[in-house]
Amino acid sequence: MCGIFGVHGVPEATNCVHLGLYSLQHRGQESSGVVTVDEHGTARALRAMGLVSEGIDGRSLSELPGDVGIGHTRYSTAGTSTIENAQPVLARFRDGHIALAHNGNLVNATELRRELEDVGSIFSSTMDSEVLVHRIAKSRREKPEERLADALQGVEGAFSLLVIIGDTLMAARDPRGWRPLVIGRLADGWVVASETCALDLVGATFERDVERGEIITIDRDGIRSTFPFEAHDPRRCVFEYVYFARPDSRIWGGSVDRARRELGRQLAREQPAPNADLVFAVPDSANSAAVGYAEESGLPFELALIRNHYVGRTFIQPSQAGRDAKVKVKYNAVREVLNGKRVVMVDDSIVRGTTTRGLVALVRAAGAREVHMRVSSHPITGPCYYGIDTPSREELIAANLGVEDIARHIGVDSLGYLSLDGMLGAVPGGPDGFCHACFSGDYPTPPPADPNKLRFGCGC
């Protein structure tokens, strides 16, 4: 999962993607990019590895003029975290140049790379989007979203993008809509993020979201829109609302926190603890859900565990050296709430378990008297190929053991997991038009022959 946020037509540009890439850090904390272009047609890039309050700083930001711009923050499903796989991309071409940023997985990207070397492509990054900056390159329509939409037709699986050709600034989704892009406008010119929390920051409002499967241009003569790819079933990633978008966001027309208070509150009705003392959230993810578990029990909801906002996300971590190593200095538990009670542990959802069996055990430390823990979705049982860090059954809990096997291995009195008709049915717009492979094992597009390859580096 990544980032992305883009402008045209707002001076100061680079200054503007900036901000809003702070709202965007919780979708991707391995790098960030900064492409703008100036009134010369002089593109300039940016990029650093880590956060974007790390990488890129105010002396920097003045040597990127221009009044259009992208940024990225970047999270790799596969590949190696290294400065080459920074994003946004930018690339020279024979008609002037290229910059790209891409939020999402293609599920072909081995073999479109294999076409491409084939014939004579030289690729810089381990990154399938660099797939795209190629095929952009070498198609041979006349206006940038021609081009854009030559070198999308025959791509597989999710891609939310920012593609910048010349000064033009253009949006696109995939046809079944994986990832969310909404576009806001800020005094006379245009706003495009993977949330609305990003518009919300740099006092953009917001106008609509991209549609599947639609391309929005935006240049000096204004805004328009094409659709110019065959039409699919929706398949909206149900696990933005369970987990990667921001509560504060609004995504595909619905609340964020609403949905997850939802999610909470269908959870205490088909997993109820009715002798528990009290609920508490594995913070920040799970807090709402927490809330909707407390507020339909009827318990009260604590603050049991402290976060320490200093340390990124565990789960998007690259390696679990990385989660293990966050863990221990991630969380602490307040012992004056815990001790002597029985308590509802409320999470988002368990991948691995190393994290939740680390947060059980602090749990118990801090006095609790017995653990139950609540899960606000399915079981994760199958590997994602459009933009989430599960490439192998192996790494997933739930694929190989049972819930009280889990239950036995984290340490838990209890263990409850949302079901999946509760889990779509409590999200806006469900149960139908949701991607839920990674828990059913329904895949809408056929899964890669051999998985493995797309570890050459997906883009995020």
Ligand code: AMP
Given for the second form:
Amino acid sequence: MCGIFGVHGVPEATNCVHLGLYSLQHRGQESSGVVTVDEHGTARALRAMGLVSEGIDGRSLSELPGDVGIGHTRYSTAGTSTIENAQPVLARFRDGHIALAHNGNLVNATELRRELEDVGSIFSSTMDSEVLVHRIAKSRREKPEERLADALQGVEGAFSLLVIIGDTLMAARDPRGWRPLVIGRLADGWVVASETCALDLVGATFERDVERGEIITIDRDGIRSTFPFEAHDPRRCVFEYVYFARPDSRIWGGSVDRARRELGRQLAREQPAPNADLVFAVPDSANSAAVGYAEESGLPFELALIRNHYVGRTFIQPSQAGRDAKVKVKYNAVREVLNGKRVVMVDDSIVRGTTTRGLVALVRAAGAREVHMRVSSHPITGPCYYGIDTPSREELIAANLGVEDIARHIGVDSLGYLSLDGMLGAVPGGPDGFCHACFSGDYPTPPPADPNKLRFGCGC
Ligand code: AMP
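Switch over from the form predicted alone to the form predicted together with this ligand, please.
What follows is the whole complex; the chain from before opens it.
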């Protein structure tokens, strides 16, 4: 998953993009980058590993002048975490430069890449997104938006994209619309971002969503829109509402906070815990759902788990002992809240069950008498091919164990998930129009020929 942010007609674009990326950090922490285009049409890039605050400093940014720019925060779903795979991509071709920032995952990238390699194309990264740059460069169409539309014909899967050709900024969403993308105004300029929280940070006003299947083009003449793709039914990713997007964002016309609260309320109706004393969240992604559960059940909401916000994703230890240590470094339990209590622990999802098992151990060690876990989504039984980094079936606990066995494995007294219908009915605009493939097995496209994240090599 990734965060993308772009501006056109915004003085000192680089500073605005840099700021915008801070609020999209939750969508990707592996690398970040900015590309700007100056008044002479020169494009420059800055990319770095790690968090925006770690990798991009003000002095380097001052070397990226211009009022047009795009940025990216990366969380890999195709290719490894290396600087070659950091975005935005910036490439030069016969008609100038192409800069591209991609959120989503292409399901036919293997075939598209093979086609290009067969005619001699070489690649400098192991990302699926690089095929798009080649296809844009190869197109014989004149206008930037026609060139982009041409390049995207036959590309299957999820893309919310920002592309710069010359000093024209384009924003595109695939026709099923898996990932969000919004447009805002900032003085006389335009801002495009994965989520509205990024518009808020830079002081832009929300204008509208980029529609699914739409290409928006912004140049010195203004803004225009085309719908060049074959129509498909909408398949917005329900997991954006469940886990991924920030609760202070509005995506697809709905508030993420309200969506999560409603998921929590529905969970309380479907999976009550009548004898419990209190409810708490696994912070931060389950906070709003736990508030909803507390509101609906009438149980008090407490802060029983504290998350350390200064632990980066770089703290990785593969051994089991290492995983337990990882949970302890990231979370601690509040004994004064938990001791002697029958508690409801709300989380938004269980993936492998590893973190959850460690958290339950912490909660018990802090004196909880009974632990009733409630999950504000349906069990995840399949991988995502459209941009969320869910592991293979072998690693997904709910693909291998039933609810009772999962409860035993993670060490809780009871475990309750939200039903599929309950989940889809609780989100804004539901129940139709969502992709729920990882929960239901109902995949909107054939699976990729090679779903392995490292299908184009390890990149190292
Ligand atoms: P685990 O118990 O190891 O399955 O971890 C469960 C936690 O992972 C939950 O708190 C979720 O909020 C979180 N989570 C869900 N999806 C993802 C994801 N794609 N990447 C990272 N964490 C996730």
